[in-house]
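Only one chain is shown below, in structure tokens, and it's the form predicted on its own.
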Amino acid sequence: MKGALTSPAFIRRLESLHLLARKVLGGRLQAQRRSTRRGSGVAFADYAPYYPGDDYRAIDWRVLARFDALLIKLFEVEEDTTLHLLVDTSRSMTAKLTRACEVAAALGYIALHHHETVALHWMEDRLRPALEPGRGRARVWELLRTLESAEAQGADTDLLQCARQLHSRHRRRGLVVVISDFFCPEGYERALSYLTWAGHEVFCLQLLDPADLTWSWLGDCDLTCVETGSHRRLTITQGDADRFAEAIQNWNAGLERCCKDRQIGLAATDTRAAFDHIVLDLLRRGGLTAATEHRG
């Protein structure tokens, strides 16, 4: 993918797409979010007794000349949301990788244009951070560059394993895409928990190519695991290939029912799509965490 994400038909095509989200979803994109603690913010959230060494800025005066009750005001904190992208880069990712890149370029440089704080990170049998946290649009071209500079090379995907380690990281809440094929051996349930769990807010996009979908090999085959190495030799028939179409099917329902048991948000499309297309949609759908599923 080299030059591929940093060229200037590229860019012009993550320009219209930044113009179109400010036009869509407007302040929704911004990254400063009102959280629950208290401080010294702008939106009134409650009164608490003064005490001394509080700031006594903060006294509110009416209410003590009112009630004769000395009273400090107490504003939500504006806190920034971190963007965490998180990029499957297991070799089952092979033919789906630079699809997954670009949509992970144009939410990126969607964010960074409207002041959000944005990391990203590969995803393997680990996470492997790749951009550290940063906000402003200077970060643009680093963000690109980095994902130029992905391989799909990674051993089986183990996607709780990367939650527990994101979590350790990066204990502030924040917003996680999670961009993969989501074949994973030990299954996508007890990951997604355990994001939601750590207060994330969580976002799926199933990126499948249309050969993960059917079996067409008949007869002798001998078989390599992209991701383990393993080899089998089997033969395979009509009614095996049936059912390799069923599992997929259940497999992919499956993450369905679990991201809306669990009030996350996913968006399921094959490399056919332009990237641009598959962001586009979800802008329409009114973002990240609005997204309904979709199959394209």
Contents of the next structure:
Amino acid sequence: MKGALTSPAFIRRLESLHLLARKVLGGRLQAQRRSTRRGSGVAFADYAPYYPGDDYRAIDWRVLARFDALLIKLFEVEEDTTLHLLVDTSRSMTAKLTRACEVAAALGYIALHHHETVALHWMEDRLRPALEPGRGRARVWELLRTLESAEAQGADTDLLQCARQLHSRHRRRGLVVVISDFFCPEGYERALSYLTWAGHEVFCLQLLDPADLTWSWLGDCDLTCVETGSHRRLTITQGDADRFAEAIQNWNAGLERCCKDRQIGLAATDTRAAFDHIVLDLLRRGGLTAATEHRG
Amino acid sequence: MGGSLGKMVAVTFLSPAFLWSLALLLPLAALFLIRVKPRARPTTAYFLWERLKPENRPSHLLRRLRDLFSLLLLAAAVTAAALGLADPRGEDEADTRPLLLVIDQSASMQRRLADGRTLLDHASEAAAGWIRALRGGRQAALMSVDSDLHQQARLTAHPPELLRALDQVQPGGLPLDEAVLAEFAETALASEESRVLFFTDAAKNPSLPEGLECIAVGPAGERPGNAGLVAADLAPSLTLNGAATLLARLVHDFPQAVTGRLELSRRDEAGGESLIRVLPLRLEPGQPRRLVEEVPEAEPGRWVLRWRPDAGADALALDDAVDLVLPAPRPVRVAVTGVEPFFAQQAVRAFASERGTLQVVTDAAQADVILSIGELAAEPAPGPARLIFRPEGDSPWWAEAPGAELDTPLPLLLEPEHPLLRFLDAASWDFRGARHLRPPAGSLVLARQEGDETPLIYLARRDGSRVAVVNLDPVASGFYLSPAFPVLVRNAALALAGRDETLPPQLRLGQRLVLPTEIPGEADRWTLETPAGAVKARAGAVVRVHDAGFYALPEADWTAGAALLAAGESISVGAAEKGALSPQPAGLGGRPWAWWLGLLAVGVITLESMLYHRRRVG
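Next block: the form predicted together with its partner chain, after the form predicted on its own:
Below is the entire complex, every chain and molecule, led by the chain shown above.
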């Protein structure tokens, strides 16, 4: 992946994607994200009784004239939100890592061009910070270079551990995009619950390889886990292969159910799709903003 | 322990060089270990496989054992194949004698059992078991026996040759001649260097040699019953003119009473049959049935008698029909010449009523045989046959005129079995009145003077005429009064007329038929018509009766029917003792170890192939 994300061709595709995103979103993906904290924003939120010390400029004089009540107008605080890109770099993502980085690059590119704060994390058996939160278009180049350096390593993906570490390092709530295949032996439910409990807006992008969905080898084999290296000898029959495909389907259906229950946006795709199509489709469906608006 | 740990079986290999193929085990084991190492298959969802196929200790152990088991199977297959190729043979040191396998090929072996197979099939199967079990180069020969002994395969250690010969043994229709078997067995067992196994359907006859091992064949249990004709005759009735007397005897071995019928049919020239009599019969268990029946207006010729059971067929069809011949009355016409013909005529009349054997005629020109006493009247040759007593004067039937009487005639019999002397003891006769004379050249002397060449009884032939000369004076010796006189007249009349009664009216299969030594007319060979066709046979030849049907000698105007007519073939004898008489051949299932090892190798390879298939494709 050396140089793939910083090549002029890729940059041009990102730029095109950014323009398309603006057209698709119509400016909705602004950095101004409404906060439940009320303060000096521009969006009216509520009235409150005046107390000494409050800003005179907030007194609604019309209400005073009409009802003889001294009330002040409250406005929602507009604050910049950090986009946490959690890219699964465990060994199970070896075949999917390029596509995952491309998608992450596109999302990060769009976010930075919209003055969002973007942070990048590698997700394995633990969370590894790859790019500290920062904003501004100037960080695009750093983001892309960092993504280019990604390589699959580490042991089993531990989503819960990663979620805990993210929360411990970044107390401020933000938008968390998890790009992974979600093949986690310990499961994904607790990790996603943890992230939502921590106040993050979570979006899951499940990236799969077509070979992950079925099992074509029959007979004796030394089944090896790509992440831990564990292996065991098995004789796999056609029935086993069918049951495996069914188990994969159930696993993915469980993820979908879990996300739906927690009002988490989910998009599942495979590596055959181009990254810009994935991102554009994601934006068209309002995946990233839907959750935000819902929570707002 | 009983003092014995069992008999140790030594094993030899006929082709030990093949044991080197066991060296293939090493590279095969190496190849196997390489082959069974499964290819690594990486997966991103290992945890799902662990849930789908949780690994517990027994399955893990089983998988490891399975690989080891496959290796062992492969080794076992190679070992079995190598050992099979080496052809192991157990070496029975106690008995290496050659085996002489004798198959009972007699008619009773055609009996069809409940399983649809004949007893001969079972005998062949049992013999094949012994042949396949031959080991250590042990030799065997194959023979079959019915009325004769037939060698099927010479002594050999090559089982396929014996098996091929065994396939050639076909069911015969002749009865078993135990004398033939006994003679062979005694010869074979005399040196104690052979072992004789007789595969038969019956228990061993005590008269057979002790060393002969009888192996009763056929499945245990009740055998299908059989009823058959063992005697039958059709002869002119002694009491009714134009009638015939039928005599028949049936035996059976049905455990219960059976009913059926005897059908007597007349056969015409074209071979067609006309049913004449139907005689219903009921056969009680354990009781043979004898039947004498008068058949009125029976025409001479060929007949057939058939037994037809009411309920289906019996086990052996060969004994259910007998071909019969009712001879036409054709007496030998005898004229008596010379002085005092009374006694001679009475002697002829004594046999005139015995089925019309002889007939007295007064005109010598119409006679078949002339009985002369004393000097002969001159007759141009060829004349009728003559029986001459007390030869006198010149005659072509003796070389010169008879000389003086013998002082003390002492007869010496040279041909006591000749038909002329049948039923007679000529050595005790009083040959008083016998005279010195010399027979013509080519004469057959049946008796002569002791210490002298003077013939006392002789036969001569000249220009187609035959004479029998009895050199005695029947009056002086009182031979007229002897009971031997009419018998001699009868024998001589039949012999001289060519009606030799050595030819029987009914033939049994397997019987030896002795053709008459005298052929009427100018022919030098008999034409014997048999069911299989006509054959030429010399006078006095012995012919085996092989086929059921009609045998005829046209020159002798003789026809007889031939049938099985053997009680020993129609009923089972001692089959119940089968179990005690069935030694099993050595070897597993009667097959050589190489056969089983080959089978084992194929089976093991098949099993291993299934395991391999499962390993490869699940």
